[in-house]
Partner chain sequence: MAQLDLLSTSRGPDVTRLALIGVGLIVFVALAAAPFWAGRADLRLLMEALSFLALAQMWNLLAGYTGLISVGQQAYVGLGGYLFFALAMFAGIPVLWAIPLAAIAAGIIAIPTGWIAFRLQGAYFAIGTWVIAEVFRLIAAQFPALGGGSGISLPVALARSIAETRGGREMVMYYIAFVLAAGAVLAVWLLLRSRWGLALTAIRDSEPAAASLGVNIRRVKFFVYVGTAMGTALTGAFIFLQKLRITPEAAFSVTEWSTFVIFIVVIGGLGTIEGPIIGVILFFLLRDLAADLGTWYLIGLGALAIAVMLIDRRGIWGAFRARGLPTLFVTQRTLK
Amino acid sequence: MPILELNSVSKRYGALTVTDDVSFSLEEGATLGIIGPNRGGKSTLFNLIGGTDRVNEGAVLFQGRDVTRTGAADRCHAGIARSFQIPHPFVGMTVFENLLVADAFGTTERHAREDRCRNILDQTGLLPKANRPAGSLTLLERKRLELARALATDPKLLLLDEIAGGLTEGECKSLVETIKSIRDRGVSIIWIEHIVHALTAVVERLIVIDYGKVIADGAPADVMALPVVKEIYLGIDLDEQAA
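Would you share the structure of the sequence above as one chain, the form predicted together with the partner chain?
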């Protein structure tokens, strides 16, 4: 049974169709990358899967269960976690407290588990900042906090929205290692990223979204070789980038 299934999902904002009849499914434990031009509707897809926004048409199934009308909190409890492209830290709390929210409300455990939070902060490199106000973090640290909070909900499916942008080569490598280790624990991952070589280092499948439509879906090397994709990613050669 697939962990996630999208059946002919559409989303409109007024006259603008942002998600246009999108269908795909993801197997349990699989990793999927999403690329595509700016404003193509990638983040909107995460809003529809995560439940912060509702579809106009179509259905979203999680582990075979129809969650189309389910709220974001309940989808989180079901096992979906996401990072926001534009970070949404709880600025009035410390970094540690940000994780406590995820730990106390995102999991079935009703008591905060400090050690778990500590491990996740350590894994995401935020431990030295644990007791600092989240409002004092830099943009890159805020992105790491997005990842840390998502992990603290104990997800089965992790949605990552452009968390590698702005990283140095070394930082990007260590992020890739972190995401690989999450994958190796059996967590299914969908990752939206413009930095294609980081993406292809982790995912086994790639989807291209343009004007709200899926225009390509397949193994990363095959997808990147398609003429339509080459056109969009003009000048970006996958092999060259990876080298």
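Treat the numbers as computed from the prediction; the structure is a model and nothing was measured. Rigid core: the largest C-alpha set superposing within 1.5 Å between the two forms. Positions refer to the first chain, counted from 1. First, how it differs from the form predicted alone.
Positional change of residue 129 between these two forms reaches 2 Å or more at the C-alpha, relative to the superposed core. Once the rigid core is used as the reference frame, the Cα position of residue 87 differs between these two forms by 2 Å or more. Note on conformational change between these two forms: two rigid parts, with the smaller rotated by 14° relative to the larger (from C-alpha fits).
Alternate state requested, the form predicted alone (shown: the form predicted together with the partner chain):
Next up is only this chain, free of partner chains and other molecules.
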């Protein structure tokens, strides 16, 4: 059974359709990357999967259960966690306290929370910063904290929204290694990202979205070689090249 299924999902804001009849499924333990131009509907798709927005048509199934009308908190309890493009930690709390808050949304027994949070901080490279105020962290550290807070909810499906954005090449490589370690433990991952080489180092499948529609779906190398992807996503004018 797929861990996630989207069946003909559409989302409109007034007359504007931002997600247009999107269907795909994700197997348990699989990794999927999503790319596309800005304002193509990628983050809205995450909102629909995570439950912060409701679909107008179609259905969202998680582990075989219809969660289309289920709110974000209940989906988080069920095992869907998300990071956001711009980290917004509780800046007056310590890094460790930020994780304890996130852990309360998960399914872990209360007595195990502190140990779990320490393990997650170690996994994401933040254990030495555990007692630092979150407001004092660098961008990379805030990105790592955003990832750690998502992991603290004990997700079965992890949604990463441009988590590598704004990082240097070295910082990006470091973060990719952390995400690989999460993948290798069997957590299903969907990752939206503009830094394609980071994405393709982790995922086994790539979807391209433009104007809310899926225009390509397949192995990363095959998808990136498609003329429509080069033209729409990479900005290559194929008519000029042919001339």
